Amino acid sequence: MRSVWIPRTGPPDVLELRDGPEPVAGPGQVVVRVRASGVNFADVSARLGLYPDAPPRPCVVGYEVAGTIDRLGAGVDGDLAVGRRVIALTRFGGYAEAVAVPVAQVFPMPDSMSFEEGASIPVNYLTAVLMLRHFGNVRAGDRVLVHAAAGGVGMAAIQLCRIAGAEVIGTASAAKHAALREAGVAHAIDYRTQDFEQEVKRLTGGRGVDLVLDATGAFRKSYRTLAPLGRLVCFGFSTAVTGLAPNRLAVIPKLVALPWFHPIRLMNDNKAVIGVNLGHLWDRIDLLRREMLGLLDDYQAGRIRPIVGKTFPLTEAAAAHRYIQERQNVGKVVLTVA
C-alpha cells in the first residue's frame, strides 16, 4: 500500500511516497480503500511544522477520505458491508491507498455523489456548520463576512448562508470574484487592493455585519467590522504561513500582534469572539456524526453541492500543497487514487 509521508518540515517537495503494509481492521473498525482524500490547509501547516495537533514526524496526514469498504473488523455489522461506498473522518492517515477507521466515523455515501465530492464534505462543511449554526446562529437577513471565501470552507459557508437566507460579503483576490458571485456572494472584496474594513462599512451603511468567519488572522480588523450583537468566529491563522518553506522567525511578530479581547470590552461592545477547531472535537463524534448525516441529507435534497476546485493524483501531493499555498484554489483540493 502506498501513502504520502511528511518525513521532516520543509517545502512541498519533502513529501515522500512510500510503500508499506496494508492496514488491519481492529474491533469496531473498517478498512476503507481510498479513492479520494481531501487536502486542507492544516495539512500544509503540519508539513511546515506550524500545526501542533499533527502527529510526530514522520507521519501521514489527511483528515477525510472517500472510497469503498475493503475489510470489516470484529463487531461491525449493519449497513457497512464490503464494497459499500463511504465517506470517513480519518484523524490523520488519509493520504494513503487504504486506511482503518472506527465505524462511528464512517458514513454511507449517496449514490449520486462522486468520490471527489465525498472527500470534500467532512472538514469544510462540518467547520462551516459549527461556525454558522452552532455558534453563529445565522438566520435570514443576517450579513456575513467570509474571509478566504473562495477556499473550501468559504464555499461551504456560502452555501449554508444561502440555505439560511443570509447575505454574504466575501474577501478573495480579484481573479476569484466571478466564481464567488456565481456561488451566491452578494459583494466581493479584493483583499489585496481594498481595505475590507472600509468596504464593509461602506456596503452596510456604517452598521457592520452580524457575523465574521476569519481563518486569516485579521482578527482585530474583523472585530471592528461587527455590528452590535455581532459574532467573530476565528478558525485559522493562514497569514502565519509566509512561504513554501518553514520560516518560524516570520511567524513570531504575527503571533505577538494578535489581539486580546478583554471581557469588559466585549460586554460594552455587545460583541462575541468565538474559536472553532474541528480537530479538537474527536470526543464529540456523536455531534459530528449527527451533523454529517444532516449534511448528507442536504446534499441529497440539492441544498449543498461541494465545489471540487482541482484534483491531483496521490503521487502528486506536493503539487497539491503548492497549489494551496500559492492561494490558487477555488473550492476544495482533492487527491485521487486510481
Ligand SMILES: NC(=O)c1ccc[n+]([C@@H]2O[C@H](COP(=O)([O-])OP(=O)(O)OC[C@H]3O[C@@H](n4cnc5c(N)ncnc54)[C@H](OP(=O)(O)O)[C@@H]3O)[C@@H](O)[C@H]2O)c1
Given for the second form:
Amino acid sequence: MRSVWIPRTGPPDVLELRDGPEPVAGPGQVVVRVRASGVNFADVSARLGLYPDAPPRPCVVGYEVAGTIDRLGAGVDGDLAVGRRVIALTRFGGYAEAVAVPVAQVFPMPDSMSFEEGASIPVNYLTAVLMLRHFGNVRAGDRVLVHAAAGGVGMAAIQLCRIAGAEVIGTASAAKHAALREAGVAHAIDYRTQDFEQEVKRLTGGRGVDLVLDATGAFRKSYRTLAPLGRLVCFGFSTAVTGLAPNRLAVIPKLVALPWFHPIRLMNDNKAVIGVNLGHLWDRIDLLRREMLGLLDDYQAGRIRPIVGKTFPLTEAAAAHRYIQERQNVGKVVLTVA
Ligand SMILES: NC(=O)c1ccc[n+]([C@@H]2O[C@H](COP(=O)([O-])OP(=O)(O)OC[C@H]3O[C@@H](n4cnc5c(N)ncnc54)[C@H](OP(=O)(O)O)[C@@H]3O)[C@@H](O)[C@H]2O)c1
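Switch from the form predicted on its own to the form predicted together with the ligand and give that structure.
Then the entire complex follows, led off by the chain already shown.
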C-alpha cells in the first residue's frame, strides 16, 4: 500500500511516496480503499512546519477521502458493507491508497457523486457550515465578504451564501474573477492589488458587510469592513505562507502584528469576532456527522455542487502542493488513485 509522506519540512519535492503495510481495521473501523483524497491548505502548511495541529513528522497528512470499503473491523455492520462507496473524514492518513477509519467518520456516498466530488466535501463544506450557519447566522439580504473566495472553502461558502439568499463580495487573484462571477459572486476584488477595505466601503455605500470570512490573516482590516452587528470569522492565517520553502522567521512579524480585540471595543462597536477550527472539533463528531448528512442531502437536492478545480495522481502530490502555493487553483485540488 503506497502513501505520501512528509519526512521533514521543505518545498513540495520533499513529499515522498513510500510502500508500507496494508492498514488494519480495528474494532469499530473500516478500511477504505481510497479513490480520491482532498488536498487542503493545512497540508501545505504542515509540510512547511507551519501547522501546529499536524502529526509529528514523518507523517502522512490528508483529512478526507472518498473510496470503497475494503474491510470491516469487529462490530461493524449495517450500511457499511464491503464494496460500498463512501466518504470518510480521516484526520490524517488520507494521502494513501488505503486508510483505516472509525465508522462514525464514514458516510455512504450518493450514487450520482464522483469520488473526486466526495473528497471535496468534508473539510471545505463543514468549515463553511460552521462559519455561516452555526456562528454567522447568515440570512437573506446579508452581505458577506469572503476572502480567497475562489479556493476550496471559498467556493463552498459562496454556495451556502447563495442558499441563504446572501450576497457575496469575494476577494481573489484577478485571474479568478470570471470564475467567481460564474459562481454567483456579486463583486470580485483583487486583494493583492486593491485595497479591499476601500472597495467594500465603496460597494456598500459606506455601510460595510454583515459577515467576513477571513483565513488570510487580514483581521484588522476585515474588522473595519464590518457594518454594525457584523461578525468577523477568523479561520486561518494563509499570509504566514510566504514561499514554496519554509521560512518561519518571516512569520514572526506577521504574528506580532495580529490585532487584539478588546471586549469594551467590541461592545461599543456592536461587532463580533469569532474563531473556527474544524480540526479542534473531533470530540464533536456527532455534530460533524449531522452536518455532513445535511450536506449530502443538499448535494442530492442540487443545492450544492463541489467545484473540483484540478486532480493530480497520488504519485504527484508534490505538484498538487505547488499548484496551490502558486495560487493556481479555482475550487478544490484532489489526489486520485487509479
Ligand atoms: N479553521 C478551519 O477549520 C479551516 C478549515 C479549512 C481551511 N481553513 C483555512 O482556510 C483557507 C483556505 O483553505 P483551502 O484549503 O480552501 O485552500 P484554498 O483557498 O484553496 O487555498 C489556496 C488559495 O489561497 C489563496 N492564498 C492566500 N494566501 C496564500 C498564500 N500565502 N499562498 C498561497 N495561496 C494563498 C490563493 O488564492 P488567491 O489566488 O485568490 O489569492 C490560493 O489559490 C486556508 O487558510 C486554510 O488554512 C481553515
